[in-house]
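The form predicted alone is given below as one chain in structure tokens.
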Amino acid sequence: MTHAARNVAIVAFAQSAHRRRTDGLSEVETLMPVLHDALGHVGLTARDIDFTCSGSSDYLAGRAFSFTMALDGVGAWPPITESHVETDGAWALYEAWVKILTGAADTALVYAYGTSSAGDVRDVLTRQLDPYYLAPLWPDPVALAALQARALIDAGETDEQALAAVAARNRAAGPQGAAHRPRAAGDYVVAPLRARDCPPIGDGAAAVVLAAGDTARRLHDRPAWIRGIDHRVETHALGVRDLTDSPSTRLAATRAGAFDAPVDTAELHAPFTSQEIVLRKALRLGDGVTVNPSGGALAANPVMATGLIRLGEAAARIHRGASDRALAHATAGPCLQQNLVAVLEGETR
């Protein structure tokens, strides 16, 4: 199901400062200010929430069931209805959206966090690859993204100058406090990708509040209505994919209704500059669309929260009247393997 019979909206969004390291801070200490901020925007407490869903990765945290400790930040007593996805929080939002559509909840709290500084994130993310053929070779996300970038350049769809322009625009738009992001081109990390083309490594968290129908209208003067949302996945085998295209993104966008009417804003989860080129083509984004006004994943990339932040940033622009119809995208897996697309709209009273 992609189009909602019951209207559901994002009514609040909050995120932490994005830091290179958060040594000495637990997940609970990182999350609590963000959760309180999101709930405070709409005057709710944890007891007012019908369903809670989170996204994170035990591989990143370095211990099993780390999300159960993070629940201390929410408060699990009195007992709450809760779920967790072992991936980016955008997919936790999808689960919460479905929960509200069924009528089992009117409000939901969705949050995600990532502590990439706890280990070598490039090594950690090799564990998501095919365990028989790819993972034993330890190709990290930068090396695989470089293959994708080289394929785009060889196909004549981009060049290093165009990639540099993507990096400059995103980082100029990003939060000035993200001091860990590269300020210069740098040497090649894996050719043809330079430091500027790769995401920063950092820690952070984000949270959104969802609400249905009249509840959403009561909580916010201009809710960001989720008009459609869908996610699709491509084969695990990179060798049988055309890395210059993203059919799963295009299909998810079609099913979410992204092509039914023009969008004015697009928040794209593109950790590498070359991936923005792929996504722009798949999503048919013209020059009139404002892409990543937040800076996107090239400005701040708390792995497992970055996709949820794209949804939150798109919603925030609708909340403040800067956008009327926005597209938000999230990805997981190597080279844009799995993609989620949502269409958000505001309304004038």
Second form
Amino acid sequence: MTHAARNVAIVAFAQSAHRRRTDGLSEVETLMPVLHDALGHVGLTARDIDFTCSGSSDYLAGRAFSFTMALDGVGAWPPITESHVETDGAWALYEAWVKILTGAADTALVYAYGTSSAGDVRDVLTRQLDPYYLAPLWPDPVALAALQARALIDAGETDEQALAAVAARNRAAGPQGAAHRPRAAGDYVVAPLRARDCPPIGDGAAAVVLAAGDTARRLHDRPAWIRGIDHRVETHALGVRDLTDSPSTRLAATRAGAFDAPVDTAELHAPFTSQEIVLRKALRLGDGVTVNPSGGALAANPVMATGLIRLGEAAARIHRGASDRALAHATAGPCLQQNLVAVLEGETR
Amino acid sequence: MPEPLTAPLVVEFPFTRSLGPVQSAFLTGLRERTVLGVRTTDGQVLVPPVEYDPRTAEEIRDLVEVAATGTVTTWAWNPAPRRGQPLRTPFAWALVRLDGADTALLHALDAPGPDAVRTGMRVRVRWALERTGAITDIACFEPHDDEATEPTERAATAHASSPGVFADPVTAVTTPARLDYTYSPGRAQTRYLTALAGRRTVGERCPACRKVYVPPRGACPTCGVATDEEVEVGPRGTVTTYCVVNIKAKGLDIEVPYVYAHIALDGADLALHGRIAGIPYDRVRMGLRVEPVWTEGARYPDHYRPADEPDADYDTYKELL
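Could the form predicted together with its partner chain be given as well, to go with the form predicted alone?
Once more the chain from above appears, this time first in line as the rest of the complex follows.
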């Protein structure tokens, strides 16, 4: 089921400042103000929430079971109904959405956090690869994205100039005062990708509140209704995939209802400039669509929260009346292996 | 506010993974300088081979030998090789479709520079000198001029009529992995550890429920709010519960049996863990009053020993169990 039988909306979104490092703070110290902020937007406390779900990965900071420590920031007593996904928080939102659709909950708190500064994220992310044929070679995410970028250039779908334009537009749109400002082209990290084509490395957290039907209407005068969500995964074998396309994104979008009517906004989780090219094609986004008004993953990339932030940013635009129908996308795995698409709508006023 | 503490943290895990029949044949083949693919039911040859058809999920076992030469389908120039990667000098990452295969294999391509690499170029396997049955038995690919090539060397052990049958097949791979981190305990634990180094134990009080947490982690896990009022606790405390350890831990220089206890320091609303010594292990009891024992230069108590006072009444610590 991808079209909702029950109306569920994002009613609040909050995120931390995005910093290169937060080594004065524990993860719960980074996360807790964000949770309070999101709940505060709708006048709730953790005790009013029926279901709590989070996304993070212990490998990023090398802290075993860090998500249980993060729960200290929620206040999990008396015992709460809680779940965790070891991937981007966008998938935690998906789980919470399903939970609400079942009728088992009316409200949900979804959060995600990442502390990439504690380790070397280019090394850490090699550990998610096929352990037999890929992980022993330590191919890092920039290398894999560069193979994809080269394939796109060879296919005539983009060139370095077009990638530079993607970088410039996203970075210019990024949050002012954030640690990651627009930067010069930079050297090749792994050619054809230059520093400007790669996401910043940093720490951050984000949270959203979901609510069903009348509860959502009570909590927000313009809820961002989730009209559909779907996620699809492709094979882990890179050499089997067509890296210039994203059939999983297209299928998820179809099943989420993204092609049923035009969207005015798209928040795409494209950590590398070349991946925005792939996603625009898969999602058939025309020039009339505002893509990544938040600056996307190129402006701030707290790994494990970046996808959830796309959903939150799209919802926030609907909340403030800047969008009526928005698409939000999240990705996981190398070269856009797994993709989630959500369609959000505000009611006509 | 003391300077935030940090410390190096190394996580190492030598994963040993058993291999399925197709993976075992492929990796054993590499040891014998033979590249095997697997044929899917619709006739595609997958290299590297997998156990199940990526499209249909059918079990596939039809092994076929492919050439050690092939064509680059995409590539990326890596100017700064990282730890663990196949070559120490700048190289190209490449997806290579070997002759006879329908899919591409990821590996390194040794070339003098990016100008010497292009999509569609011909390459061949450079075998590692020592091979163990691993993807790294391919040292890398290297440019290959088809005109000038001599007949492909063929390993004697591969049997053309039944590809994938080798003496002494590898059945598992061990993949060591090491990740380096800088651990930072955060604001609350930095305050705690800094005070502890000065032989003071500090907790933090929750502004909502007034409980004092030791050691503090910056948040009240019950109320979900920040704890920032520092409260000195101890040094004495009460054993709330304990266990007798009978098995020696690796690398721990403590004679067994010994007692490990939950100790509620005076003024704390959460018990911390500590070892009890200075008393026979079978005389430790709930309610025993203890005090910390410091060793010269240590940043934390070595253990706790009985304090010279009567046992605590059960009612004084029953909420802390």
